[in-house]
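In the block that follows, a single chain appears as structure tokens, in the form predicted on its own.
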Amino acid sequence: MDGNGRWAQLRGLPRYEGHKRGVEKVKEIIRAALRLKISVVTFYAFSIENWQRPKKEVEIIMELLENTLKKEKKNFISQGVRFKMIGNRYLMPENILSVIEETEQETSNCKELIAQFAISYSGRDEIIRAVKRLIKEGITPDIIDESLINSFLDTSGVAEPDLIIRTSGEQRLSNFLIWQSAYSEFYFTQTLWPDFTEDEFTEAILDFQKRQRRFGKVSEFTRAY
């Protein structure tokens, strides 16, 4: 979800107005995902690197996160949305983490959609934490495989992403789901996140449906010589 700050600056507004507008877009895309019967959607909300932003901006983002979860928890439950955080919880302020974990617990039985929020997240950090847990549990190298590593990641039990959408014209992963995205399809758009609509989300899905995914194999339509 890239472009909140730029969206605000282009309109002569403080950056936090872009973040506020971005939250409304999250709600819109969750509704669209429910309508399209998508099982999992993951929002890259706040990276580990984002902790280095100006203190005031970080405080505003954390406050916005806390207030939004408190307000939206009932909607999550009524819509059947299970909220889940992926990311480094040890770096989170205690009061914010408390609200996050309370929301996770109270929506744990929701079945319509898993809404993962990458908060205090870094793909490399996730892998490092998984390796440390493997070592701590005394797991020997001979039994380590992809399935085992998957089970130690923050996304354990959730399907890998079929499609990754990046807004604002940037064309890079920025440390997002770097293990899980090995065979993901990508959709890049110049649209800043606060201007991203349900229609463009649907357009991205339709574009994805036209693609042929081979996962390293030869297409069944390719003639062998």
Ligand code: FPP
Given for the second form:
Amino acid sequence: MDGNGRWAQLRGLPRYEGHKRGVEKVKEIIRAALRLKISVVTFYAFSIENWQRPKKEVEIIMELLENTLKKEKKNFISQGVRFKMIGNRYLMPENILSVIEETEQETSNCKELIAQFAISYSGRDEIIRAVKRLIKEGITPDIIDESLINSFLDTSGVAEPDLIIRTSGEQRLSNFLIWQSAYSEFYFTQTLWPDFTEDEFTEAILDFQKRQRRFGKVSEFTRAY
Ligand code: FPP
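Can you swap the form predicted on its own for the form predicted in complex with this ligand?
Full assembly next; the chain just shown is listed first.
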């Protein structure tokens, strides 16, 4: 969800106005994902690196998150949206984490859509935490395989992303789902996140549907020689 700051600055507004509008877009895309019968959607809301932003901006983002969850919880439940956080919980302020965990708990039986929020998240940190836990649990090298690693990640049990959309013109992953994106397709757009719409989301999915995914193999229609 990149470009909130630039969107606000272009209008002579403080950066938090961009984040505020960004939250409205999260709601719009969740509604669209429900309509399109998508099973998992993940929003990169706050990276571990983002903790280094000015204290005031971090406070505003955390406050937005807290207020949004408090307000949206009943809508999540009525729409069948299961809320999940992925990221480093040890770095989270206690009061925000308790709202997050309460929302996770209360939406845990929702079945229409999993909405994952990457908060205090970085892919490398996720892998480091997984390795530490794996060692602590006494896992021996001979049983380590992809599915075992998957089961130790924050995303355990949730399908990996088919499509990753990044807004605002940057063309990089920035530590997002680096293990899980091994075979993801990418869609980059110049649109700033606060200007992103359901129509463009649909366009990205239609574009994705035209792609041929071979997962390292050859297409069944390719002649051998
Ligand atoms: C990236 O734009 C956006 C963020 C780092 C914050 C995104 C957070 C929210 C939308 C609010 C979180 C709340 C919920 C409910 C998800 P940027 O600030 O890096 O923009 P810039 O690159 O233009 O400066």
